[in-house]
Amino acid sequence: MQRFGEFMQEWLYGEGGYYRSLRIGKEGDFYTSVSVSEFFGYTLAYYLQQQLNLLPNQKIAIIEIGAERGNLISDIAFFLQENYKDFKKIDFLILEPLKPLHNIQKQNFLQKIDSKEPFIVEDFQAIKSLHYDFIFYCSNELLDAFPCELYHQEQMAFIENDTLRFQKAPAPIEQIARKFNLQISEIPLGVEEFIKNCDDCAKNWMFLTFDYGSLESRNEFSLRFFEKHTTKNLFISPKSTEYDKSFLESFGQYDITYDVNFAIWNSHFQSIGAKKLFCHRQNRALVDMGLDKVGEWYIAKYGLESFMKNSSKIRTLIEPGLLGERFFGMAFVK
């Protein structure tokens, strides 16, 4: 019998796992803010530039975690190359355990940035060995890709003979459920270890991420699959354990995802002394981070006509009915 979290880990990251090939974009299974518009990455870059201006002369890295094609780090680097005077002093890294993606990420970066190459590393230890004074960690739709356990009223999901079964949850899972007042929920695995690894790589850092979810548990299941821009829920009802038995038939062929409970991440970041800078819906976060200033820069560089051609993509990022209120932006600093 296998824990669901172990099963999900293999589905997404194991041999033949979902994330070992490219799945995002028009020809893939789903869109992200990064794939919708470069303005997402440009806005993050504008915000990071304001933070960089406050730092003394230090060894600094900007690191994307969960990069897929590497488009986010490339967009950030492109904007900073155009606007930040000390661009050449910054290192750009991609933390990517999946080797099949390394060359794609590197080539995509080099298509936009011809003055330097990104470092692509497979683990946190490689980052730690570079001895940075300050690290900016960036990610988009990373948190929902953490394997999770499925918890339902003191029981937890296991896989046995291609069947999903719920049995008594072990004590560590019960402790998490009690701490966050969870009755029915996905419980992400490895959060504490991940944040500790980020913390160990530099004395000072910022973690900036965007994902979909809620600020606290809704006490219902949200686990679902994406395939060719369609969504398929695992559970027949979000509050029951009755599930669609066909989901095991296509191992690794579509994305498994769930709504992020930001309260869990917030608690773990604060437990190591990190300060929360913000946690807002994506539309507010991007506006506060300088989306309008990015628009002004773009018009000055490429012209109003080009900007207007991109305006629908920008609206997709911020409109409430699209990505604007379904997603949250969150930043911590230490």
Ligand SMILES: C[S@@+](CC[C@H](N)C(=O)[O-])C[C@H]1O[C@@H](n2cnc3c(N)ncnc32)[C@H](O)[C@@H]1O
Contents of the next structure:
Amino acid sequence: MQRFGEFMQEWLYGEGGYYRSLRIGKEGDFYTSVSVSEFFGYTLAYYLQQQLNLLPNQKIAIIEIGAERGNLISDIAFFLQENYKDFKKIDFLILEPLKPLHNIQKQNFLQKIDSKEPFIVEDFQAIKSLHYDFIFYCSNELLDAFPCELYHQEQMAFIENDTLRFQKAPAPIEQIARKFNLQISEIPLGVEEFIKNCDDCAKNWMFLTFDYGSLESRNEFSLRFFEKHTTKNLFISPKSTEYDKSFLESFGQYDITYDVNFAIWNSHFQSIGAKKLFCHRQNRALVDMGLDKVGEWYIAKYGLESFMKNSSKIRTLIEPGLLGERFFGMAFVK
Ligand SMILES: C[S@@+](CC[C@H](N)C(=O)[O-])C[C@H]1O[C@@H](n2cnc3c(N)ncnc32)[C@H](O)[C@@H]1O
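With the form predicted alone in hand, show me what the form predicted in complex with this ligand looks like.
Everything in the complex follows now, all chains and molecules, and the chain you saw is the first one.
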């Protein structure tokens, strides 16, 4: 018998795991803000540029975590190449544990940026050995890709022969459930260790991330599968443990994801002394970060007609019924 969290880890990242191939975009299973429009990355870059101006003469890295093709870091680098005077002094990295993606990410970056190569590293140790003064960690839809346990009123899900069984949750899971007042919920695994690793790589850093979810637990299951732009819930109803068995038989074929409970991440960041800079819905976060200024830059560089061709994609990023209010942007600094 296996914990659901181990099963999900293998499904997504193990041999033949889902994320070992490219999965995002029109030909894939789902869109992300990064795949919808370069304006997402440009806006993050505009915000980072304001922060970079406050850090002269420091050894700085911008690191994307959860990069898939590496489009976010490439869009950020492109904007900074065009706009930031000390662009040459910054290192651009991707933290990518899955080796089959390394070359794709590198080539993708080089297609947009001709004056710099990205460093692609497999683990935090490699980042640590580069001794940065300040690191900007950036990610989109990373947190919802952490494996999780399925917790239901003092019980937890285990897998045996593709069948889900709920049994008494072990003490560490029970403690998390009590701490965050969870009765029915996904419980993400490895959050504490991940944040500690980020913290160990530099004395000062910022962690900027976007994802979908809620600020507190809704006390119901949200675990779902994505395939070819359709989504299916594992559980027949979000409060019950009754589930659709057919999904569990298609190992590694679909994306598995769930709503992020930002309270859990918030608490772990604060417990290592990081300060929350903001946590807003995506539309507010992007506007506050300078989406309109990016528009002005784009029009000045490429013209109004080209901007208008992009306008429906920009709307997708911020419209409440699309990505604007289902997603949150959150930043921590130390
Ligand atoms: C939903 S995809 C997001 C892709 C991309 N950021 C975008 O927005 O289009 C999640 C990615 O996170 C990666 N990932 C998950 N956990 C990770 C971890 N601990 N370290 C680095 N990458 C991770 C997965 O391999 C996958 O490429």
